[in-house]
Amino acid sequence: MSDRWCVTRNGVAVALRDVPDLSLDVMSADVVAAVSAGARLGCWSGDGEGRIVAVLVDDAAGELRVARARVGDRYPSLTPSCPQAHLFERELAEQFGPVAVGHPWFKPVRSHARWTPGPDAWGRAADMPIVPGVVETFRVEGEDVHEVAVGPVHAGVIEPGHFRFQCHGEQVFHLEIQLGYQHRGIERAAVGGPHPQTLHQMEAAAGDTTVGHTWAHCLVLEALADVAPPPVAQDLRATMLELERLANHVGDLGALAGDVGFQPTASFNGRLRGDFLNLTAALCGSRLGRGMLRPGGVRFGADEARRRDMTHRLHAARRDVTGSVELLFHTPSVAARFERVGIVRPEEATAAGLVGVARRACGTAVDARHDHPVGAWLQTRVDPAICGEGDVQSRAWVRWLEICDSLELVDRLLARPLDGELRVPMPSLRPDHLAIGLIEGWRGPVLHLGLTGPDGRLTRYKVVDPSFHNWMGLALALRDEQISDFPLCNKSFNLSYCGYDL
């Protein structure tokens, strides 16, 4: 296989030419060979000119894979055989129109417009009406079984999606989720650029992963302007990253601890996330690490009295979180509501494609700053934190292992100089080029694609949120569990909505 596919790494830039154009058997093939011996599906997506381009992430070599197959308006699917390419394949058909045949449930992804699946499709009469909008869902039929529908308008601050339980009493069979409502279309208005909205569009991509999206969108364009930051820049992006990381972890023991009613740590980890974000604040002025992230480097840097004043105030906070924390494990009515709640097994866990946080909770250790290291992360070695058991608790203590973690490589950051050259110019993209960028974000790997034409601009832009992977791992969590402990499953995960939507 690796003699048919180009092999390049993490913010490399290779030429269209050099990426091979297989049929589309074979590269089906090579996916599902592939992925069985310990790859993962990173991409299945159009290329905008009738390819397919995939990208097998192969974390064990440090290796991304990358081909082209042209594809008609029908082709066999891949789901059955690699079921890590099911909702890959839903959206391609409503982004560029090609239908997989035989795909198990294929259904839009978010509803666009474009999206005209025939009768094979949905195996259903030629003559029945497609209603824009109205999406079939999975049904449980059987005496006593019943159907509970959540959303996609909540009761709360929280963003819109829908989810359907299938249930016997209490017990959950089956948890159908759909989302698309929060659809921007940022794929699609980056084409053409970058242009001046494309990089504040790429950091709002998902509002709690600001640093991470961005980040992956500079190494993209980087590569492809043939450019470094300077080492100061990458010292603050690996900061600004690490911040994020733990603002987001400190919050989601906090709420988990709020779902089973412990209020000590719900209530003192509020407040320890804006400690974190604040710490953010201090460095580029805004809480969510917005306007500090450039294409060539980053807008500002930290004199020797801000880094003491943020070391200061960080020990001050990783004072507190412990305590916070060790709290939260140590109580006994705690550990009886997360353990073996919503357990994803291993084998599951693989043949869903689960990342970051979730795959390492099912005791695999991956993790792009270790595996495919940019930046900072060639020189700082991370070690993927990894706990087996694939419940509650594990997708707790692996954010504290990472909280813990976070903590001493912010510490070390900033005992390094961290003025001097922030940036260097960006000159015009390099045409005919496709480049990757990946970025162990705070919920796992953000991956973004982009590929140019003859005149050096995109023709195509692909964004893979974590959460795009990791929406089945919920799903999987909640079979046979009590739909009572959906709220306490949903947090564990804390999956993005809008990173999914995109």
Given for the second form:
Amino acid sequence: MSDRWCVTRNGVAVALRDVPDLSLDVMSADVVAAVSAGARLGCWSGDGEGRIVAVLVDDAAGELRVARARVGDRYPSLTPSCPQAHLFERELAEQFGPVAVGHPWFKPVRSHARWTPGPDAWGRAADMPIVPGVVETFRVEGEDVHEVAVGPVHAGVIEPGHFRFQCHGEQVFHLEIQLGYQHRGIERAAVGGPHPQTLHQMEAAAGDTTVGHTWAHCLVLEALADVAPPPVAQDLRATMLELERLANHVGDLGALAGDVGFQPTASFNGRLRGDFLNLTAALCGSRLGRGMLRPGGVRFGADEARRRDMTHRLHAARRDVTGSVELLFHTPSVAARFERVGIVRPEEATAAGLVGVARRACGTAVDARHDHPVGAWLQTRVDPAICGEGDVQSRAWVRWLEICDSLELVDRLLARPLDGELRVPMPSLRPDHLAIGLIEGWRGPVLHLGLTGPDGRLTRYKVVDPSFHNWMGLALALRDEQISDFPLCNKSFNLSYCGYDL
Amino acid sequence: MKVALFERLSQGHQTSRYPAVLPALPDRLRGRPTVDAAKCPPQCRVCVDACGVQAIALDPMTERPNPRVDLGKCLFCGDCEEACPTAALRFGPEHRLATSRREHLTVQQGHEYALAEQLGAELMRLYGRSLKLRVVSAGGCNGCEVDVNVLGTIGWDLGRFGISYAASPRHADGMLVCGPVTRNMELAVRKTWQAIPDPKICIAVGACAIAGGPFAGHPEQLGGAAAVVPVDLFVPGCPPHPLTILDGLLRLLGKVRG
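Would you mind giving the form predicted in complex with its partner chain, to go alongside the form predicted on its own above?
Time for the whole complex; same chain goes first.
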């Protein structure tokens, strides 16, 4: 990778004057070269001032590389030579207008009007109402080919999204996913902040990843303000993050069991998921971890009695989860439905830039806790859990391996003293700086990027939920599958709509 | 099969005995707040300033401050409680929060909190023993959906109260809305409501569905379900504890009183 770029680390702020202003051609070429050498495009977004800010995540080196470049109304698309950029380029066009010329499937992401004054990337008039979901969709033509359209409102208690399948009988040729229904303006509202409501909006960027997103947000603000939370707060954040992972992974394995009609694990895990949410509530009063993480530290500690009670409950849940999940993986009819279904090949995962559980299920050992450690992960080593088949079974198995690891981690964290100094005061943010927060949430890495202006207020705040990278993985998994396997494949990814829509 | 039966025996019966027995709630749960205005120092407005979503107001006419907390806006984050210098404002363990009217979601000293009322006679005749709800997720964070879903697990077993979630609005007696109703979901919410046969009820779950939650004021959303449809039950929280949601549903059906 080129040494033109500014090299930084997770949770370390850099002065904007040290972030190079490259020409767009040079920056694009550097991205293509770095991605082909194994880096991942973590961010390719407008800064609101006519530039693109690019972040390359180098997991092997534990480094983050940042550069920026001025962009006009049109520029040659990066996507044909770097497919990972496809959604970032569409997002950039929707938010700030630059047209990626040569993008193979250039359309809006979240169905909203351009943020800044100027021509719309799709030539829509300023007074034209933007109707969500009314976009061009890929269409297969031919005899016996039919189209299945689902959503935005679905049959269950789930978030809205539109799915369109091109089918030949049962066989799916192509699935196209159009979201944006949950778009509520989180990034746009953060500009000029942090405002009093900003933290609450980050807690609600994706409710099931409250701790992941809030930690990434706190990490950015703490880096920009140049403060370090007390060690106890770091341990408490890690405990919260692992409890969040446990609750969601346990729930997902139950949901997968339900989707193949295996009722015992579906029922047991539905309840056990609640046990982990209740452990989170034992720490902070909220089952989703609201009100715990604050810039500078955390709100609540745990004395010895509380830690002992939580450990006791953790061990009880561990016994029941182990029994329930072993039942799942020892049942041949479950294996018959999990194995060789919804396969994503490793080269597809790399090209699409998949992250987190879905990527590890393709055999790639990446985990931000290991590759870009902050806080408690600096002392506590976490090895990525991998499995190589890229199918539903692999995604389920990676979750189980991570459940085992997280149970162990929480057990160890609860053995440490978790009270004392919990929080340090937050000074104002340093002007003209940039910081990146990268936290391995339960789906994968949650990336937050903050830029400050001369007054120390945020001029741009970017949130990248792992789902933003991984929805394409679901579409790839469905190729040549039966449409009846969609619920199972979908559940094996269990991606966030609101984290993507923001 | 044998192993599954042993595991079933080992895990035992897990359904809560609520409403006969109140389940154990976390000691740090932030339920309904209480205000002891006698403790408020003169001119103090610390709680008002600590709130990130303007859920607390002071009456300009009173001599001493008497904070008024709007539970429709409140995220139950506890920032005000932490900031309060005299512990005048406290979050208590009280999980019963649901009301029938938006203006009843008010906590203030000297103001009695009016919990949700039972449905009228005709709706009780129709839905008192069987209520099917269509859940529409309309722009929140999926947090309320999580706790709505939880009621269907064996821990709560919502079905034993005759309440279930319907897969189609045509099969539903009412709509349960989560989220502030984004502009991008407005049409879908309207269409879902229209597709539900009359008579029907609407339930708003969570701060977003009541007043926009942390997104209140954003032009991308409408500030809650009531902007689109008439609402019969308001369940505050961010997200509400499952017990708070269940309590609201059961009050509506007259299955929990007091």
